[in-house]
Amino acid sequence: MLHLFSVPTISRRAGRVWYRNLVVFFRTWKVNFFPPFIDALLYLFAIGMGIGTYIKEVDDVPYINFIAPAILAISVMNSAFFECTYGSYVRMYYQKSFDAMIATPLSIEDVIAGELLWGATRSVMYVAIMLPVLVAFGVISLPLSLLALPLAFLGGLMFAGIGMCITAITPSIDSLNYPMFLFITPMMFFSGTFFPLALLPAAFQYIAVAVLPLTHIVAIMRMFTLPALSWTILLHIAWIAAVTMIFCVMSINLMKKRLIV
């Protein structure tokens, strides 16, 4: 057990991982910036505009804008949580790029950190596409909501540790989609997303505080954005470096138990 938070050594080389990934991502640059910026379309129109026009106010805000931060905070998850686990088991399985580097002066902890910096890349680029979609449709205010770009980065770091978790112990791609369905999708509906967390029972405002990361994104990013700055977000912080720290450990552990037969 004390082997899982063993504090890893890791050099600079890990920045060398993380290059790599980012030239093969601008090789496929159209396929990359599209999605984003499609999802941020979609998210204002269907939800924002579509269901906006039932429900006018949350907490004397805009439903529109009450979403805003939501739609930043959902992409910081899944770009960094499908980037550490579909894309690192795709190169560490099927591509053997994990193999590769470290037959190279590259140790496995390199590798594993180059791959969650990339995760955590991954979120600041996906917010830095969306941030000037909403700031057109005038639903964020600047120059505050500029500060979701390095909570991206943290909020990446904390998601690319929980997936490469997960890579590290899945035995087959196939297996992934137990944690999309059953973590990834409800925490998307239940962290107070869509919704005040205060609609839900006590019970489950806890458990959300408490489990899910993404309750805590969502909080610090629409303080941001709306903005409404409040002491809570000290804890938040808080709340998300702890996890960070010890996922993105536990991660590099596994792999490296993984890697090494």
The other form holds:
Amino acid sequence: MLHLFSVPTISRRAGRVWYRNLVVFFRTWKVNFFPPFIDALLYLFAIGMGIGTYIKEVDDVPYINFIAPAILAISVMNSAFFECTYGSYVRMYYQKSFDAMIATPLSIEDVIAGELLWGATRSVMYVAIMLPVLVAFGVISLPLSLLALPLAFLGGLMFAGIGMCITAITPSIDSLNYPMFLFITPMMFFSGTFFPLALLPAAFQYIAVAVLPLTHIVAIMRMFTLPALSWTILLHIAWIAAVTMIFCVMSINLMKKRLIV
Amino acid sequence: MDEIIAAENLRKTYDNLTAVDGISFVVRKGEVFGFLGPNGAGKTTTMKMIACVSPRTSGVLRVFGQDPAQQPAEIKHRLGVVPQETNLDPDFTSFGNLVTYSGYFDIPAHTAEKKADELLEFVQLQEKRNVEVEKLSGGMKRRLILARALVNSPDLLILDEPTIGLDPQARHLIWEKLKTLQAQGNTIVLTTHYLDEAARLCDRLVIMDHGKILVEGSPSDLVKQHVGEEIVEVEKSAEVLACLTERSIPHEMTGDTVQIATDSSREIVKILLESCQPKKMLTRPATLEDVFLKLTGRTLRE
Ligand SMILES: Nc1ncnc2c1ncn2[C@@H]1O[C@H](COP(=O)(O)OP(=O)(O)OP(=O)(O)O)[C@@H](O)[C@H]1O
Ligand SMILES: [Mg+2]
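Mind sharing the form predicted together with the partner chain? What's above is the form predicted on its own.
Zooming out: every chain and molecule, the one shown earlier first.
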């Protein structure tokens, strides 16, 4: 059990893996740049303006401004999680990219670290493309909302780590659907995203804060975009940092166990 | 330093299966060293341990005098690996594959690009430079993998079935390239199921089975030692068999022929013609294939 948490040695070469993914990303940039745009518009129109017509305000905030940070937070979650589950699994299992990489001076630790960093980078990119749309609609405030970018990196790294742990133990690509439907999708709704946590029964509120990672990203994001900073941001950051650390370390060790035989 | 690879009592077990069962060998600088053996003999497993991608279970292994368990990155810097399973990066072109792979060796981009073009020419794939690897034929992919193994100008090449699935032209091309590389002072370790290829390329080789090394030596020595100079093949018939058994001439049955290994075929042929009423008969030089089949048997491996 202990080896799951042994701290891996990672070299600068992890950056090479990250860079490889970046190059592929820009080779297919047309496919990669539009979803964030469409996504942002879709949420704003369907939920913000559709539902927003009936719900004018939540906690004295216009409904559309209330959900804008949630849209960003959900994107952080989805892009990193998707990248480090389906994306990494395809590279590992179908493309045998990791096998090719570890035949070079790269170690498996470097490879997985590079993949995790890349997952976090995808979150940052997604948010970076969404931000101007939200700014144009006047639903988030500047300049504090720019802090969404570093937050996207931290939150992205957390979901990259969680996703990579799942990738390391999944028996097949189809099994990746389970965490998607049992973990990611419910979290989209019950993390203080489209309605305040306070509306949930007290027990559920505790659960949301204790175990749902998205809750903490939404909370910080909302402090940035409204803006409404509070000292509790430190608690949220500490929670995310700890969970990120645990899952990233664990994912590297699990992957090593899976691939180095 | 003369010994590029030194293995002593090297073992590898997967769960409860022993894939490599205590093998010892030395590969010297500038040699082409072959690993032969039936499917599942443990060749790939051995290659992977040398290439520092699979940890050994026990025994001693040194590559360039270093321990793969201790200094994998240093060793891998000087290795070129052609894996048995093609694993080119489908997200890139031929050229892109070579350049991206060079990046993993910390080779600066402009050096890598120049080298990539040289290597594409070396394996005669210039025309496919900007083609996605998905669109290459199997043989072209194999050649590209060889080119990829050379991006870092390795001191030791590890080739796991480098010519699998190649047409005769491409195989000859690869043989020629390997000879060139050897002439440049490279050390090459390879596995193959083509015994003519092994006989042609290898200075020394081992034949493995069930994770153990059965024999080691130069191809011609092994043939002389284990089979002899020539093989006489006769069509199988009751008369021939009875006749050979009667004179206690050692022979082996394969399908509908009987094979007799000998150092003087004329004598055997004479006996056969005079007293055994052979139908069809032919004499041929003994090959590595005869050694291989003699040592590992003729039954198919599961
Ligand atoms: N990752 C693995 N997990 C469990 N067993 C394995 C693994 N890889 C190989 N083996 C087993 O180890 C043995 C040796 O396999 P290896 O791939 O080294 O054979 P080989 O000589 O390369 O065969 P081939 O000529 O078919 O390539 C086989 O019995 C194989 O089933
Ligand atoms: Mg093999």
